[in-house]
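Encoded as structure tokens, the following chain is the form predicted alone, with no partner shown.
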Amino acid sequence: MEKLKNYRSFFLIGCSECASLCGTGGDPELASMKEAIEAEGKTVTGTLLPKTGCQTLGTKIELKKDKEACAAADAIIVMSCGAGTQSAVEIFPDKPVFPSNDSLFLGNMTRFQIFDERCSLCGECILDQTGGICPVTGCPKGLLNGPCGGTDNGKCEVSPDIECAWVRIYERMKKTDQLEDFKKTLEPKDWSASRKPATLNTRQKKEEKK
């Protein structure tokens, strides 16, 4: 509301898909975010839960139907991960976007609104030499070759409640009978390949095959 205070009308966006299974984007939460404001004796001019909102033009032509309702708000409010809002910030590129959600991690639903970040998006996926475990994301040191000497009955010392990533890792190739990988050293990890800011142009590498 600090952040607010110089504003009198908003336009709330949220987002169908992530927000939405978090439970921070929903309908429930814009209604909830526009008694909110209103409580405030602030206006929310409209409201739009778009199917995927860091999809910058589905969003934006989903937006067409509200533009009277968009053009008088004095600032946009988006309920969604930071990719969303900065979707918006293209979208609105003359008035204040503020983002109600910290956004955390890339994770997996493991039961409905539980997830679990298993995925650093680093760009150099190592997956196939640990067995599918990610050591990176699940080791709190991101460890290449563990475990460390820290780890206690197939626990982090980090916390009790996680789980050691290369006991698992260990366990799991031991299953299915991968052992001889396990035993092998992983080089150093190339970290340029996750340099930011990143893009990527698909339609361009399409173009370059043909």
The other form holds:
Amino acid sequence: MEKLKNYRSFFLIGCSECASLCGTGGDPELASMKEAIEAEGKTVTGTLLPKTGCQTLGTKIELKKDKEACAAADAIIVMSCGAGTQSAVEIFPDKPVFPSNDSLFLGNMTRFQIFDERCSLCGECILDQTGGICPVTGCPKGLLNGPCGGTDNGKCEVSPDIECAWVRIYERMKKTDQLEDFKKTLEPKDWSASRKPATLNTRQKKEEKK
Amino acid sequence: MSFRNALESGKFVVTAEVGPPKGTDIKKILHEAEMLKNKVDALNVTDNQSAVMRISSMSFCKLLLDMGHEPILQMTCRDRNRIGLQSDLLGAAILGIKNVLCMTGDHPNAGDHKEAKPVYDIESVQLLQVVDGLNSGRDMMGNDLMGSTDFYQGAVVTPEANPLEPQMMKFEKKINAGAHFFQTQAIYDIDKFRDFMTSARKFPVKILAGLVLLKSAGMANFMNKFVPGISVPQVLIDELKAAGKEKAMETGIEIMARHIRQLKDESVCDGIHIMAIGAEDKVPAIMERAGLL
Ligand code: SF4
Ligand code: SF4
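We have the form predicted alone; now please give the form predicted in complex with the partner chain.
All chains and molecules follow, beginning with the one already shown.
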């Protein structure tokens, strides 16, 4: 937050979706951020908890009621993810926008505010061939054809905190009678399917289908 | 006789391995290689072993060729994408390197550059397919090569992996992908290894039993605890202990020589791969003791 030194007043934006679930950008976090900034002798001109921060158009409309508070702020702080932050960048072409969080991964919430990474959005899903468990994400090497030599009693060589994805896949496919598929060699992945930056227009795709 | 011909002739083949150093002073490794000349059938050169950055495997393979050794180029998928791997394979071919060992490679987390981006664009099974393709004159995308390669490609397998079944399924995938020979992870229990060989013998591939020199009881305990897929039986640990600190290395040499004799005399497998890990100078003594020299 070194960057904030140069500014005196801020408008804060959270998000009621993931950032609220994570407890990093919901109402309580907006309030404590406001307190922390004010404790530094700076001003918070207003806060907004948009419905979906990454939905640029919706957030822009929600921000209309805070027009003056936004205008009065030297900078905007976004307390959701990198996507939400860049929605704000688009909405405020003339104002500096800063993220308060590092965006880590697409998480499955296994228990309240405890997250596991299960899918890394590779663009070409192979779950149908791996017993529904993703090795692209669950195996630190992203192996596609079985366990490496480092697997140890079901633990991964990278860390004993990681269950070897390939042992999990093997056990599940055995249970679900899919071991014949386990024996099939998977082709190298087409990484062009996850080329950055991606764009998608599902509306147009649907129309084309019709 | 080339490594391929030696294996295919049915000779009991011996390979050893050397690990290039970090830095350009290669006096020690050259000396080790010199000592092993005309003794082993081929010499593996590790590829940034344990993900610790060192001299590239290919460069040292070339020096070995110049010395009259037959090198086995170890190639991992950790540091190069499919363009880099194929390009290096073509490069190895024009240098005269004939043997390549296709591996996935230890994760950068195990090494001295933990912040590195792991590549793993493809993995061991797919790398074997790639080598097979280059041998047939085409790259991964099916493009024709101007001159193909003629590699003798192999892979690794862990006979004592736990669980074993998925490891064996991967072993079969590697065979289908074109592996001609396997060098195994270290084995110490010959009876257990025999069980593995019973399944492996169903396939037309050559198997070299991996043997790691035990230097002390402490080392054996350490491997049992921390190295996946290696298990040193208690009787061997007791034998090392009984020998005392001074004689431990001597006993380790004796154990390995004994195992080699047994593997050879009973035709358990097609050869051995000796990993002396820092005690490469002991390899000639081991071979002599085993009756190989
Ligand atoms: S294969 Fe894995 S990373 Fe790719 S889309 Fe499916 S779950 Fe996600
Ligand atoms: S131990 Fe299992 S999860 Fe870990 S890198 Fe190897 S195959 Fe992947």
